[in-house]
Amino acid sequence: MNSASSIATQPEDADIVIFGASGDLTNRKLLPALAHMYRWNLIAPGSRIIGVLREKHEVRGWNEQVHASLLKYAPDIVNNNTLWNGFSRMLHPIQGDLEDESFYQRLSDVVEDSNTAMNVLFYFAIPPAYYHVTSRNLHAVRLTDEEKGWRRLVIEKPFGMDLDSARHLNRCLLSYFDEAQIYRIDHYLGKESVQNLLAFRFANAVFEPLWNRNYIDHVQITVAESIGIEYRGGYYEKSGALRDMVQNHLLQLLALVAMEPPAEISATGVRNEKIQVLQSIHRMTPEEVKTHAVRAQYGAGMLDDEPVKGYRWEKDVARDSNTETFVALKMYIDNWRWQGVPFFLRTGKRLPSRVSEIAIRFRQAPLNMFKHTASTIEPNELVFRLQPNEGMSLSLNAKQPGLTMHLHPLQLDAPYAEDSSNMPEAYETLLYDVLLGDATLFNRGDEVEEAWKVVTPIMEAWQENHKVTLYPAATWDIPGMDELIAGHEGGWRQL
């Protein structure tokens, strides 16, 4: 990072309002990735950081909150006085009740009180619920007006809960806010692993020949997970896997997979491809749904030797419940280059490891010329590594070392970076970004309904069936998951 921020665009001045600012988001996420800007000079000097508090004991003690999640999660800005001392001059504190209009006017003052800065990004690290009220009052004080200025508001999924939520809220923020102005955050797009794909379809014409169904037999995306629901049962229970993740991470990874090549790699560009992919995917009938879609709950059982508990003996979890905590689809995108070929896609907790990828299987040889050497002919992979571990790697057939001709697999691997530590975290790339005003890796309002209209037919489908499967901790082997890749090129990888 130290030599990509050397030849990066420092941002122009900016106020950047965090409201939440006392909350888990902002000091495990947001809080070290600003500082870490602020150390490769990716935060222009006279911006601050505006951090709106409810309780006055939480602004008088803001410094030390903010010192002590970075001695926590970026211990080498504060371990450095020179660079701490400079971040913290940054940090300007404000009590402030999201429900009371009075405070928004005291906000306004001080952004107007910027002797540099008349630019300010909004970022809601606050539940959805709060979204209309704090959108309608910044409104109604002109601070979403940009005419000193630009305002750019960044909010966290969920983006609704369904298809109707996601409009009405769709509707709510454009009551208040261009669409332009609108960043609607995943950290997974922020992955250096994410961009690189972009790269690496666009920027290597060899790969883009292969790139469709005469070539590759199905694609798997996978986002593992290790640990449990840790402290969200109360969120979880509404939301399950499928909402959690499959609607917004893997869908939106599955579209960079199967986009076409944009006119330019842009805003624009990018997601306007996106989109297309996106209504292109096959609704499942109900009928395809018992076939197309497996759901599971884990149960109890033993990871790194140490037993853990079910979901269902999770705080705020009921005991009764039929929450999925995994789901693995087959997919289908109906156009012209991808027609009859299936995406794979899995995601769930408490799994043996914690591991997220894009697997292309290509088809095998049209004709095995090996088959009197009794070698086996693995299919073809190109493999790219989210986390972790963030790479890429190809499997090839080679010859064996020797005096008969014995092939066996080959793999060519190829990290991102020698040392990861000098990769930027996702927030940060996507920090910076809002900063600039690039939304290409963000999602746009319809790309969020598109998404919640693939898995609508799925949710409706399991309404209707209440009835979970389980599996125990740290397993792969769960009901349904063979079925449901049967017949394809090497089944399922082994992570």
Contents of the next structure:
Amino acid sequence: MNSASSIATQPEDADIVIFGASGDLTNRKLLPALAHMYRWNLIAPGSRIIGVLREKHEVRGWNEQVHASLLKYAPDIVNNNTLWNGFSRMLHPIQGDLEDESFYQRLSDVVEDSNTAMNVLFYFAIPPAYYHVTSRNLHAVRLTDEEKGWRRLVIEKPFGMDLDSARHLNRCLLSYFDEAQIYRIDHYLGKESVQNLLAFRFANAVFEPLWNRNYIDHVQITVAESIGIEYRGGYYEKSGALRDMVQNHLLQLLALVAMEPPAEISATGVRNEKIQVLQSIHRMTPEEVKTHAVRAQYGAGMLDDEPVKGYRWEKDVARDSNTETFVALKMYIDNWRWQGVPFFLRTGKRLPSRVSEIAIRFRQAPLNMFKHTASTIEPNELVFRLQPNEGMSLSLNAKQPGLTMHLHPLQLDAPYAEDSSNMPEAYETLLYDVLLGDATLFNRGDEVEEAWKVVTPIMEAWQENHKVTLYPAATWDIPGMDELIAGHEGGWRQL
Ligand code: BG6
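Given the form predicted alone, corresponding form predicted together with 6-O-phosphono-beta-D-glucopyranose (BG6):
Below is the entire complex, every chain and molecule, led by the chain shown above.
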């Protein structure tokens, strides 16, 4: 989040060391983001992208591999010779086995070889099992030392698989890096429409007086995907939707909606307030889990007229798996602002479409003054569309044009950007922020642990009772979902 101005500042020169340089994340997200940053002068010209590859032949073929990935995910770069030539000059592959101590000495020599400032960004695009050994070895050769330039570490989720493993991971990272050097990515925070929540809430005075239990009936946060688990069965079997999406992305969205105005828009200001929200979320009792939490798994179905298989038939998934691919929760925040206001969260795979949004449903008007015209009054609703079609809308009741006093719903709709194709991708924003040393959109260690505390009672209750119900792929026919919201104005939004 470049706070200074809309004219972006160029960060200092840095070496960007990607561990896992041939992996899927690197190809799909990191390289395209870096290439676009290069295009917009958001990487200083003396910077290098040092790709750590396991095999020698990968080192030899890295340029071609990067070219092929960009052709798929950032064709605008490779289709322009000047851009591609400039960007490819930044690429420096290096062969390295993460468990081999001597590799880190070679890496250190490469960094020392730099003609420019010795700032280094380490990006762990590697399985979590390697986080420890890699950090330890970086530390052993003093690559974590900030004497000659800054040293920053970016790590991806999952940050542990439960509270204990998250604490363990934090402790381990903190024995080699300072908290201020660690950037824990939640890519949802890098999305333009998510950052806009901060702007909307803290740059407009009109909504703040309404932003509480006196005017808001409930909040709905939905992150629906139409894709299945694709090739990630091995990971997903151990994770499920609660760990994969709720513990991080959905709780972050909830925190941004519910937080108090921070002392300042800065890493400390924003993260201090988000953690207060997470701490105030009511921890469900085992009894409450039965009525406030729904889980389900997709069965077979038809998506866009094509048959799709059920979760249990996906690759690397057990035929009797009880892993949830859908979760819906009713959560409460025990503080003065939100007491008694339910936050309904739902997320799942193989739903009818990809749509993410946050809806604030206000309370019903105290009295229908237009009953005599048989008009109904709908509660007002403010919706943030996060993806696709990023934007905001506010639904109101208005007079229908004509001689009688009939009402009809009126929608005020604003797209987030006139041309959303030019919006930076989440990874561009986040990598740029790391280069600038701005951690506002990253999670602090204590925040991650707090989020695990919120989901732990649900995980535990579900462990006791394994049984998950099924829903037909590409439908919202999820057993128990409607009961969760019963009695609340309007029910779930139809998406
Ligand atoms: C990831 C999850 O964090 O977010 C995936 O691991 C999920 O399972 C993805 O598909 C969704 O991200 P986006 O940006 O496509 O909404």
